[in-house]
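Have a look below at one chain only, the form predicted alone, in structure tokens format.
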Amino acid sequence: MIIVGEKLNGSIKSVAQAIQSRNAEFVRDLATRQLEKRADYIDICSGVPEQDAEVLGWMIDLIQTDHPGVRFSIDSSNPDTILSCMQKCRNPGMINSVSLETGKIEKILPVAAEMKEWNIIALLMDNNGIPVTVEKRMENFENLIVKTKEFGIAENRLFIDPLVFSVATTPESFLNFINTSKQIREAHPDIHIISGLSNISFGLPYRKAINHAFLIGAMLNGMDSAIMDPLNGDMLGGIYATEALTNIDEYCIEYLDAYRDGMFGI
């Protein structure tokens, strides 16, 4: 399971007054709990539309002092600001995100083809949305396809996130976003399925009971990534727990490892 750590997001209260004070040790020491608790990229959202490339060129640099193999998710809405973060980033990451909405796919591709070890995370909506269907989320699908084959961009390198909206107001969501998964990685083995965990709860009480059960059966249905938490020990246990049972994890050496280095939530 590839993790996207979550935490040093704007839109967090904590960290957007994190990012007002240019609280320096708040940031470094966030991104390092996350990296300790196997964190393979850290998701940085600066949640300042009109700072967004200083604040996210500050996080970076700070990270990177600290932990000079980390890996970058770069989560703008700004195509510029992907592409000047890119660059300043030691290692190569991941663009988070492009779609098939227009003015930012456009901008992304050509650079992402000429920076071939960054991964992209492609979301299947366009102009008019998220799909309500599968159907048309594999429409979307294909057609993003299409494009990343025209800038000869490895589906290795693809994180597709099949989108989903809160079961409280679509009770088929999380069907409607394993349906889409399966089919893809059944035509489409090489590329992974990646999706955020906490929108499917949106609404509902007891948030994380349906975020866990949301990981754990999209895991069993082909998401082999997800942007979540790593602080979590409960959603970390299920990671572990769900690789044992499904033999990805053989002779659960890593779920003893982790146990034995306090990993989980116990």
Second form
Protein chains: 2
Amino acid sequence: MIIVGEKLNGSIKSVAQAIQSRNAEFVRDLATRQLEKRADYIDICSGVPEQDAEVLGWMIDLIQTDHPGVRFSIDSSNPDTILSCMQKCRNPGMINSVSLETGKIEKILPVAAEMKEWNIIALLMDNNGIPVTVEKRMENFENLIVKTKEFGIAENRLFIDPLVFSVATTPESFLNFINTSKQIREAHPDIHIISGLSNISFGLPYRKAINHAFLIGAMLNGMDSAIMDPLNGDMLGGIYATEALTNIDEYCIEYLDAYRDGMFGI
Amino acid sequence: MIIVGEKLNGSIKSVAQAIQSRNAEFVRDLATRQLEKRADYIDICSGVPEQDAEVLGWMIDLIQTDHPGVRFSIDSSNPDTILSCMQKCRNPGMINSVSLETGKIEKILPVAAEMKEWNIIALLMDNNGIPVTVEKRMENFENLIVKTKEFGIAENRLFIDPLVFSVATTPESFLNFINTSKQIREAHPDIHIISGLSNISFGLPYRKAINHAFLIGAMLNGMDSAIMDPLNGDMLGGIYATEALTNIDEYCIEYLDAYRDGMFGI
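In place of the form predicted alone, the structure of the form predicted in complex with a further copy of the same chain is requested.
Okay, now the whole complex, with that chain kicking things off.
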């Protein structure tokens, strides 16, 4: 599993306060702790559109001073912010995100075509929002692939998010997610499937039971990446356990190491 | 999911002590608590072969006085014990278990042929123990089916346990389990798949992470019954969550009810 650490997001109150007061220690600490817990990418999202590029640039400078090898997931709705942040990063990272929804993809793809080591999160939504059916998701997927091919983006750079509604309101939400994942992986084995882990349980009590089952079920059906909180030991333990069960982690070597290192179960 | 509550087992120290001192309150309480937490069957296992029938008979009398509708899973290696317990039970239950391993099946099946409401747990082991491969498990399954058909046992009375080794020593253990389950369910949709939930993690630390992932992964691949501890809220929550995700529990009605009733998440 490829983990995108989601904690540095301005929609979280404590992060919003740290951004407002430019609390460098807070940001550095949250990045470091996520990197210690197996985050492959540190997602950064400002939550303040009017200062987007400045805030993200400040975070990038802070974090890559501490961690020269860090890779960022640049999380912004503004393509200009994404492009300026890409220039600031020492290491190639993740563009979060593109979709058919807006004109953003037309600005991002030409740059991604040049910066060949950057990966791209692509959401299967369109101007009508999140599709209800698997068929419509696959139609959006095919339309996306036409565009990425046009710009010569290799398939292994694509992280497709099939998107989920809450099962509280859309009973077939999980089944549609895994069926979309399976169809994509069967036809395009190099393409990654990514998802957040909490939308599925929106509106329900004790969301962690649903989120945990979603994580394991999605991993067993082709999802190989998640935007998640790596500081959540239950979820991280679920990843190590599922990798052991599926023989990705043969003889539980990683599971045992991670347990000894306190990554989960403490 | 059909839940067989596993707590009244003489191999558990506190239960062994209660059996030795014929502590009726202990037994009644453990049965009641499991029934309150969605146990469909109460498994009873004496752990004392020389007093097997007497101990199980004592438990049956105690529990069915409190709960006239209770269904037992009679867990014994002695076919005569099973047969005598079946006579004592007011309601049809579960025979736990038969396999190709011993001569037990030849004693049990003629009786099961007559007592048509009793279900049967059948393990896919043979005289060489638990098979390593899916192919050998399927061979044992086909041999079992020949015998049960001979006695006119309906397929919906069969609860097949494909059996698992620990992933610590057998990396493909889970994958073999789900592949066996899928093959059986595809060819025989009326047959149930059952398993214990803890053998998979034998020898590993923080077993609940592995057990939990096993439960969810097995449920997503055809397992519809488990021999488990229904008092474990995390596991029971995992069942409700997976039933919600797979639209067995449409709009999370059961999930919400169970949460309100304190079945998990407290």
